[in-house]
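Let's start with one chain on its own, the form predicted on its own, as structure tokens.
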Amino acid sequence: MTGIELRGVEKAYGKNPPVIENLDLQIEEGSFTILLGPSGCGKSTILRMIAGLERETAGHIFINGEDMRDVSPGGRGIAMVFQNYALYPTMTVKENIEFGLKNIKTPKQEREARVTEVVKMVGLTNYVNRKPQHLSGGQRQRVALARAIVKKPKVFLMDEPLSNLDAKLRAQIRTDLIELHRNLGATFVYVTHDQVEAMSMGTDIVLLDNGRIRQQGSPGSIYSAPRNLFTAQFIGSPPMNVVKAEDMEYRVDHAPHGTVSLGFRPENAVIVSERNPSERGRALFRGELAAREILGDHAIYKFKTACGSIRAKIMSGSTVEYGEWFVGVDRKYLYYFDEKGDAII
């Protein structure tokens, strides 16, 4: 069943072209949905016409099947986490919890019972007669998220709520937010533009560029079978190696017909210090080791070839010397673009 769906949606700001143009999209019932792209790729405008918070210019979204045209944000039965917590600083933890519920008149026992029960999934137990200037970042949020889940909402909206916070804050909400969303059973539609959290959070990614949707589907799929240059190089940390077939030093057997650019993942790569000429099985670039980057586990690598900057990411074990390699990657890791830019399978 589908939670959430976007059919034919636009959105223009006055006379200006739209920034969202005929935009189809489904978004399933207790998914965890990532809209995810660069800045100003229209994911953040997608989510507040989804909340109510703008009007679409044209077209139609549904959420559980009803027609949200003229339904208030407060009526959509949704509930949305922001970037910057939103919290009332004379409230204390309790007040801002409860707010909600005070304001559709939830009896005060129901209310209470509610509020006791999300401190402690939150961890917010001991906190609850703190104000807000009194928490760190990471406890604002979970203020903010606690807010929205005491309302039972079957949506949760978010956009970008762990951008405020400290690395090691962001890998702590995201393991929480996975378990929550496994505890709440909920639909979850996430903005944001860091990979890592969609790719660790997500169970469907929606890849956006400029309005469009230019890929959707699992972590895994997104990852391993990118449909175009766009989500290739977007996704993978470092991203995708692509280089024009054109400016290869030694041609790659068998590439299909079409071919115009190739691309492998920095991790499928392989360093080595000599050009075996009877290897028929492997893509090789030679190129001077420009860069290194040790990062405990793993090392990244940037070689200045005849194609360009090309990235090995090599697993920890004796560290690769300043001086010319070769890099190579078996045939079976390249991916073949087209002109358009769009994979060949």
Given for the second form:
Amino acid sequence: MTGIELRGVEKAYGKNPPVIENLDLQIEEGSFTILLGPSGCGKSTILRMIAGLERETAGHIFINGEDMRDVSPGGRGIAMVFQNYALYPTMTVKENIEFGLKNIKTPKQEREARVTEVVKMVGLTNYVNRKPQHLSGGQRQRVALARAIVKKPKVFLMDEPLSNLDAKLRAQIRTDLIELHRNLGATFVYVTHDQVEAMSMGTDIVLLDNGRIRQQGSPGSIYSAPRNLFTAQFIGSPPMNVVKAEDMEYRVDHAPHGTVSLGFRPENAVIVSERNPSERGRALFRGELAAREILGDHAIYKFKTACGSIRAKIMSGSTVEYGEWFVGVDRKYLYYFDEKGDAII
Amino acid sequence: MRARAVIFRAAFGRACRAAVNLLIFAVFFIPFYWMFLTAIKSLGQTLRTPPVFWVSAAHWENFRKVFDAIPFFSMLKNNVVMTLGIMICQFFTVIPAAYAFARFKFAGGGFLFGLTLATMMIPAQLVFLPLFLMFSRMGLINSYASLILPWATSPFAIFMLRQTFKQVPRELIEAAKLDSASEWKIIFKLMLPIARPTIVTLGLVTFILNWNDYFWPFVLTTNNAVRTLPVGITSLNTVDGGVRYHVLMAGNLLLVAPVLAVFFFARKQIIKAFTYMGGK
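Structure of the form predicted in complex with the partner chain, please, following the form predicted on its own?
Every chain and every other molecule in the complex is listed next, the one we just looked at coming first.
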């Protein structure tokens, strides 16, 4: 068995109730797996347990089929990139990168060759003798990456590595990471609370909430087939509109039995000026346009309706004026949820 | 008109700042100047009222009188041995203690750290008699050991260094662990280089405090064999019954010269150390 496997893992701090309880998780070898969730959901804790920086209070963690219980962080064949980069401040870029190799007594010749190669790969050849405090945020990020790559690990662990960068740089490093993952063929485990990062980079997303896995799957399946309200509302920008069925002005007569709430994605909504009673199978909401954001290729409109705010994302076209409108959604785009918030399929 | 007012105001501001700077400079410089001046005056000039702020002929023989009155070079050697001895001892006691208090959780750690800090609150005057008795029973009076051992460690330095170690982000140590670094590697390659400015600063403070220390060397010695310079210089005060300010100041000048030299050469490091600690 390859990849990473967590079996019945529990983590508790002191005598407090456990933050993670009986967690089973399978991370495929060679995947770019994203641990996604709001802050405090336990995603960083899971990553740190895989790294061996935190000890699981129960259960087992396997990397490539090997139980990691008594293996030190350095011996797990992993490399980690931290949110604040954690570069050694008194060492130069080169010393930072080769520190790990020196510690495992890699011969000098091989070490030099590997450092040179990695430095070239991340484009820091002219900065090898600088100290981290004389580098920009993006450059520090690349040193942190280089320090991980040079060890040729089977597994890369990344803890929100982009959150300290500005938006433009973040977008650029996102594509860099996708390329890096394809080139190295290693397993990436990446922690983030940003669903854009998760959707754009991941091959597999693990959505977490309160220490529990709410859904695991490819970005496509998580987006198009959310299994519960949490997933539905966490993924997508803007998030899925969810309304209580009983508050709706115009009932949807084809909703399955047990439906408590309905959801639809803003991008599947259309805006019409009149209610057409002959149209069947379309959910309809009457609302007052409250705000509009024109974003070039698309616009986001926020309506106040009898069942709360509803957002519609309309690709290009003419701008909708402020006033009263109808928002319609085709029945094929509707999601139904029961009283526990689970999707009815 | 307004442009002129602005220029005037700017010039006035500069002048005010210059005046304040000059005042601060005077406050720090004049005592040193007075010490130097007194050291090259004749006895008559030192006692003149109003005081003279300039002498045309320097009386360098004041320095010779210092060498005549006390075994200057042997005392200087004692001073060096004591100060270096204390610094070396503290290096080996303070760093491990501070590191342990900062990084490891162990039974009684909090209590021991509290106890360490509590020793700072005991006034020296309270312990010098018991300490003297202790050293005398051990037969250590008039030895270098009696000068060095009471200061072989420093709670203040332990406290300061512990704070520095504690400020190192946890991720740095974790990154080093993931880089397969042993605890020793983490200490010597990571933590000590990061704490270097603090260690240098503490070293300088220790040097200056102990170089000038008068009370303990005086208490713990009874003859000139191991007495240090501050004790010797003070004895110049009372050689012939009268106060020989000029010789006293010549001695003082010789005493503080090494401190000034250290400050002059390590000035950059001292300033860096304090800005580093303040900028955290």
